[in-house]
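Consider the single chain below, provided in structure tokens and representing the form predicted on its own.
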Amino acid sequence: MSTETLHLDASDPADVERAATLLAAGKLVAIPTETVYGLAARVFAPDAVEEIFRVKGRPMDNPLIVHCATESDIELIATEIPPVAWRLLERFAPGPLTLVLHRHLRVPSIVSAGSPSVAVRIPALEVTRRLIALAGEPVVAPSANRSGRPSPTRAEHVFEDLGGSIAAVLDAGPCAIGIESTVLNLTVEPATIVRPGAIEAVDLAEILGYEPPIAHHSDTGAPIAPGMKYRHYAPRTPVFLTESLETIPTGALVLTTTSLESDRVRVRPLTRQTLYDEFRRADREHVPAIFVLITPDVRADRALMNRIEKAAVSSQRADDIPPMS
């Protein structure tokens, strides 16, 4: 069913009480944070909650995070909560860190994808944390693109994959990070990352006393966070790693960290902040491909490392593929 999806501005404290009146009235709304954009449903509104999977179009036993407003919003959501956690969160919350705790029997299983564990964050934006303070309770908020698109980092990404389907999108401009939290698993010893993001394991281990291992997944593995299973953050446009300018077609479009200056190939700037935003430029542009240029520099930088692969078609080597016609 197609709906006006209203455009409100965050800077507005008007726009921002109505996005909450909407999210309190079961409706889903777009928020910003620090990293994406999320769409947004009250925790405990499971209908709202199962109409996120629907607009997304979003495999059900992909779950979800929660986004709570304080500290004290997290009690409501986890339990057996270890003193690790609240060390944590003074060090790094507000901010793009979600923890994977055990999950409160009053949170609905569709929130966890029937995971006994729940993912949960304080967002660093304090107009997010007063939209979710006005609207009565914590949200989950995945991001706010269709399953599998890359992550919208700007309104207008929301509009492109959900405008007509959604109440509204509350706009604070483009993300300040640009790429989705760091997940730490705390119901493992040790803790582990889950989802490498913008907080990385050398950060941890101030808290924790040792770097958390990333762990690696199946795609067969039921997933206790996002990230975990499905091929991610992909643009329509094929995206093709190479470690060298040599085996990139004459034409093609190069994203790269490097200074380049090259008659031969198109170049625009890699980094965690413009990622998305140049996938979803090549879709508009109608690119017949993207290629990553793997520097070392992108290869230590696990966060995008990640998302890049994800996004890769399986992976695949721009020396694997033939000329561009």
Contents of the next structure:
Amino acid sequence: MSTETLHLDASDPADVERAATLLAAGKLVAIPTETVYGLAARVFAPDAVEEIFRVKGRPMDNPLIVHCATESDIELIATEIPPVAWRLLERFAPGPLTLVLHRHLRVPSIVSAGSPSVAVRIPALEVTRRLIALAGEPVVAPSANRSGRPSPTRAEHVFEDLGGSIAAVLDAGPCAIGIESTVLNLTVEPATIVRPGAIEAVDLAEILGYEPPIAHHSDTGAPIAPGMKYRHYAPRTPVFLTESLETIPTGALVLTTTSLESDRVRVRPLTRQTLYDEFRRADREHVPAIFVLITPDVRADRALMNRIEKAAVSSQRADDIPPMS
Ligand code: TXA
Ligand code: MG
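Taking the form predicted on its own as the starting point, write out the structure of the form predicted together with threonylcarbamoyladenylate (TXA).
What follows is the whole complex; the chain from before opens it.
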């Protein structure tokens, strides 16, 4: 079924109201956040939530994040909320921190893919919180890409993947952060980062009293976070990690934080804000390969490294990955 997808302007209050009316009616609307664009539906409308899985092509066992306008909304969604959750929210919300808590029974189980836990966050953009409040209840919002594609950091990216399949996109321009929120599981001891993001483990340590460990695939390959087993963040163009420029084939795209000049390869800056945009540009322009130059500053940025590594392993067989020290 094809729908005309409205392009709404977040700086126009009438358009924000229009987006809220569509959400309230059970439609899917792509919403801006400080991290990436999300594909929103009312949390208490299980048919709309199911439609999200369908239009994204998302596996039904990968749970969604509930986006709340206020801290008191969180009490609608989660139960047995530990005091440390409120201290974390006081310090980091609104902002790019998602907390995994115990799910309240009133939340449809499809939201968290049947898990007894639920992920919640309060987005930083004021217009997004206003939209959620106008819609009348919190909204689920996975990143607004087709499953497996890079997350959208511009409204155009959402149209590229989902135009014709959703009711509207609320455009607030490019996302300020450009990679997804940090997901912290508070239902386990010690609290564990299930997805690194803009808020670092050292920042969380100020409140937790310890640096939360980052969950990794176990030796058996069993995923710790439900979303970790899926192909992620990957352009169609193969992504390679490299520490030296010499092996890079002519015509390839090189993403780097250092200044380089070459008439053999195309060099573009590597930042959190522009990584996904560059991935999508490479696809549109049919470059043969993307090489990401792994300098010490890139390696030190765990959230950025996480996205680059996932894109790389998603786009090639493990034995094609150039060896790295
Ligand atoms: O920045 C963000 O978090 C963006 C914007 C739109 O808010 N959203 C986002 O959603 O990245 P999504 O669905 O693309 O990623 C959600 C991640 C997945 O890795 C999922 O497995 C994890 O959060 N997650 C959700 N609920 C969970 C739960 N109950 N337990 C463990 N992990 C959960
Ligand atoms: Mg996603």
